[in-house]
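The chain below stands alone, shown as structure tokens; this is the form predicted on its own.
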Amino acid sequence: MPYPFQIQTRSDYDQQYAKSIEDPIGFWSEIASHFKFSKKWDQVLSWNFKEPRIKWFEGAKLNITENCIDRHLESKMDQPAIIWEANDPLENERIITYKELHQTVCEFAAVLKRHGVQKGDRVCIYMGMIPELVIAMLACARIGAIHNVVFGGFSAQSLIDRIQDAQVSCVISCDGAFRGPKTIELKAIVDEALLQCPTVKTQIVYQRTHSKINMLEGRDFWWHEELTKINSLHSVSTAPEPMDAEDMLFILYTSGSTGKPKGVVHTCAGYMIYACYSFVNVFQYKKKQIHFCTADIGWITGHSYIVYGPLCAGATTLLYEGIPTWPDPGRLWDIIDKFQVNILYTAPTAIRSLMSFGETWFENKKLDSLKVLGSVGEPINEEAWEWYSEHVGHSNCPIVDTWWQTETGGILISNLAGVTPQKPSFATLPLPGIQACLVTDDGQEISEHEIDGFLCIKFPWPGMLRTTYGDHERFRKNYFDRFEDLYFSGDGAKRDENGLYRITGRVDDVLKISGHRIGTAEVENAVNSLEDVTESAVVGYPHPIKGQAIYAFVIYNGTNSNYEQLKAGINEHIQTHIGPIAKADKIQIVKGLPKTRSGKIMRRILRKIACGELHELGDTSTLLDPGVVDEIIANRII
């Protein structure tokens, strides 16, 4: 039986899309009726993009964990909710049924309450890719605490920024994490961060690696010991906290065009409905299928399409602790065959990386359980799309090329697997309820096809962010200031003769490195904090594996003339302040940067140089020192 809101044919898509535009209130009201609410809404939508203010399902009461777990207990009690594959292929997998997930979430929710965590409190989660990360998220949601998951590859300084901004009171962490051949000492990183985070009163630590760690008495507690205390009470049943539809569910920090990461806020009802609706329709999920998303839960993809979307749909979601290339580049294919995975959702970065190892790793791999392939993170190039289709999907699986953002909560533009048309490197059509448009630089909507422009959305959708935490003005400036009465995605796009969208990439100063958004200002702040660096400018350039890579132009006044040592030192500093994902692939030492007479760095010129587009620099005669450009070109790193 298909889901009641599942689109099954192209004509069905056309009808549903038309209805969603003509009567969005009726459309989303019907979708929402299939979820569990303890009190129905008084009003489906109130909104104003000028203020901006967006509210969905006002007056409704619910708890997302009832929709993710409780409502499935009668019919899916013994069905796997989570399948976990360890980093080490020799370690046993774990299978957690919906009944077991319900029990463990209730138990850990009781642990949090015992430590004084209450509705509205902010909880930072900094863990490896283990089931307890999902349990921690759901336990927070169960009691109404607001979770803030931080990617386990981020540094102590990144943790400090996020904990301080959200005024976090409790941290949930691990002693360490396994990732490929590495052991990451997570607890040590948290301890370093907490030296500057006085709001944190409690840290609960899950024992994963059995690394030797320090436990601060009165602040740090072992996960397993706290569960033992709870279970000694014999019966544990943590009732779900009634939440208003617009109460905060989580904060997820993403890089912005200024140095400070911004806390994207998602709320309970709208996010839940859109994550589940988009999951079921884009992937054409069928009951009892195995869904495998390779993202880290520290990113929005993991939130929406490992945790909340699949669990709300009563699906089985596969969680993998390691990386696609360890212990060898056939690891993903082994996992797919081992668990008979039906849906694989991964990033173009991973696809291009696996392409580079050749086809020998497919030997003795069947992959015949696969029904749908997905791509997420950045636009997928046609060569990678074709390779993915031929070698992974055996030219028999539709590929959904999904476009969305941390801010959107779920997929906005994508083909629906096997239902709407696919086209290599095209995200194709917007989902029902998504009023996408292209506009010119002065905000005029472009109606014709075979043209490009700035990608905007004209009408709110339930899964969109509501604000940036503690700074609503930043929310307004980032998304609604550039074009009047439009949500501006920050991306450019082109539309073909059939109205299919192709995303062309960021038009601002935020880079997408391996699918992860990194603000250029954040990297520059890290580089500029080095004692012998006067100034820097960071831009992106195309990279065959990562999609984009970082090219840093650095004014250096130190005495170290060994370039490799200098580059390593700068990257080590970036890693300490942000994380290894933000390290620069190319670092060019320069005497000056191209600036206007008012002192603005002309990053547009630097981007062209980094990309090798040396004949498209435009007029440089008006710069403060035009000779700087010639010197940079002469020493450009190829």
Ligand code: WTA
Given for the second form:
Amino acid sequence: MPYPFQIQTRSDYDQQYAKSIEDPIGFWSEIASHFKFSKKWDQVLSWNFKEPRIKWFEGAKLNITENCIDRHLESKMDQPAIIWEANDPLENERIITYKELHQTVCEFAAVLKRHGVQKGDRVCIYMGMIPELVIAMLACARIGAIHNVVFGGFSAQSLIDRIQDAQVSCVISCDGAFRGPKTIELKAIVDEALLQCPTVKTQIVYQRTHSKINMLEGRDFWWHEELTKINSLHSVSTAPEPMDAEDMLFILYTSGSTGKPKGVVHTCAGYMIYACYSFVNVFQYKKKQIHFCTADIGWITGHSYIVYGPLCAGATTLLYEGIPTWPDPGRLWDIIDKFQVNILYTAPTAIRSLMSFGETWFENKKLDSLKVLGSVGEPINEEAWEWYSEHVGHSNCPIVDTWWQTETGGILISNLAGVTPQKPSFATLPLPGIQACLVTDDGQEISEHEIDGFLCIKFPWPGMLRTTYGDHERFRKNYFDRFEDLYFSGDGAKRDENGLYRITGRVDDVLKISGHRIGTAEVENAVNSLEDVTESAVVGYPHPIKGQAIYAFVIYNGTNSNYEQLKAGINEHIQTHIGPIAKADKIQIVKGLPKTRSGKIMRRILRKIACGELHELGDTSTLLDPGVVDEIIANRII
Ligand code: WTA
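Same protein, the form predicted together with the ligand this time rather than the form predicted on its own?
Full assembly next; the chain just shown is listed first.
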């Protein structure tokens, strides 16, 4: 039996799309009726994009973990909910059935309760890709605590920013994490961060790597020891906290074009419905299939398409601890064959990286269980798309190119696998309920084909963010200020003659480095805080594998004349402030930066220089000192 809201054919899509526009209330309430609520909503939607205020299913009560776990117990008790593959191929996999997931989530929820964690408290999770990360998230959701997962590649400083901003009271971590050939000493990073985080009273530490760590008495507790304290003879059953539809489910920090990362807030009912609806439709998930999303749970893709979407749909989700290229570039193909994976969802940067190792890594790999392939996080170039289709999909699997954002909660524009048309490097059509449009610089809607525009959404959808944590005005300014009555995504796009969308990339100062979202302002702040740096400007330039890479122009006043040392020093500083993902590939020491007469750095010019588009610099005569441009071009790093 297909899912009740699974779109089956192209004409079904057209009908559903039309219905979702004509009667959004009827459309979403029908979909919501397939989820478990302990009390029904009073009102499906109230909204305006001016304040802005968006509320879905107000008055309803639910707990997302009942939808993700409890309601599957009857029919899927012994079905694997999570299949976990370790970093080391020689280590045994772990299979966690829905029944076991229920038990462990209830137990860990009881541990959190015992430590005084309550509904509404913020809990920061900083772990590697292990099942306990999922268990920790679900345990928070079970008791109504708000999780704030921080990617394990972020530095202590990034952790401090996120913990302080969210006023976190409890941290869940690991001793360390295995990633390819490396062990990342997570606990040591948390310890360093917590010196500056007085709100944190408790840290619960899962033992994974057996690294030598320090436990601070009274603050730090071992996960396994805490479990024995609540474990009665039989299973513990922590009752799901009844949550209001609009109660916060989680905060996830993401980069914008200005300032520090912002805490994107998602709420319980709308997020759940949208994550599940989009999962089932985009991937055309069929019962008992195995879904493998290679993203890290520290990013939204992992939240929505490793954890909440699949579990809500009663799917089997595969969680892989390591990286695609270790111990060799055939690793993903081995995992797919080992578990007979049906759906693979990964990032263009991973595809391009695997492409660079050549096709020998497909020898002796069958890959015949695959039915659907997916791409996310940045535009996928045609060459990578074709390679993915031919070598991974054996020209037999539809590819879904899914466009969305941390803010959108789930996929907004994508073909539905095998149901709606696909076209290389096109995200194609909006999902039902998504009123996408393109507008000009002054907010006029574009109806013609092949014209570049700003990608906006006209009407709310259940999965959209509701605010940025602790700063509602920032939320308004970021997304609703530029164009009246529209949600502005920050992306540019165009449409072909069939109305298919092609995303061209960010039009603001946000970069996608190997699919990781990084604000140039953040990197500049890190570089500028280095002694002897007067000022810097950071831009992105195209990179064959990472998609984009960082080019930093730095005014340096110190005495070190060894360029390599200087470059290493700046990158080390970026690493401590943000993390290794934000390191610059190119660093140019400059005497001055191109500025307008009012003192604003002209990043546009620097971007052109970084991209080697020297003939397209435009008018530089209005600059304060046009001479700096010549100096920068002359010493450009190629
Ligand atoms: C980019 C990731 C082109 C886009 C889910 C967006 C894409 C940003 C695609 C959000 C795609 C995501 N094609 N570009 N299929 N998917 N992007 O918040 O620029 O990490 O605004 O969410 O990634 O990144 P985020």
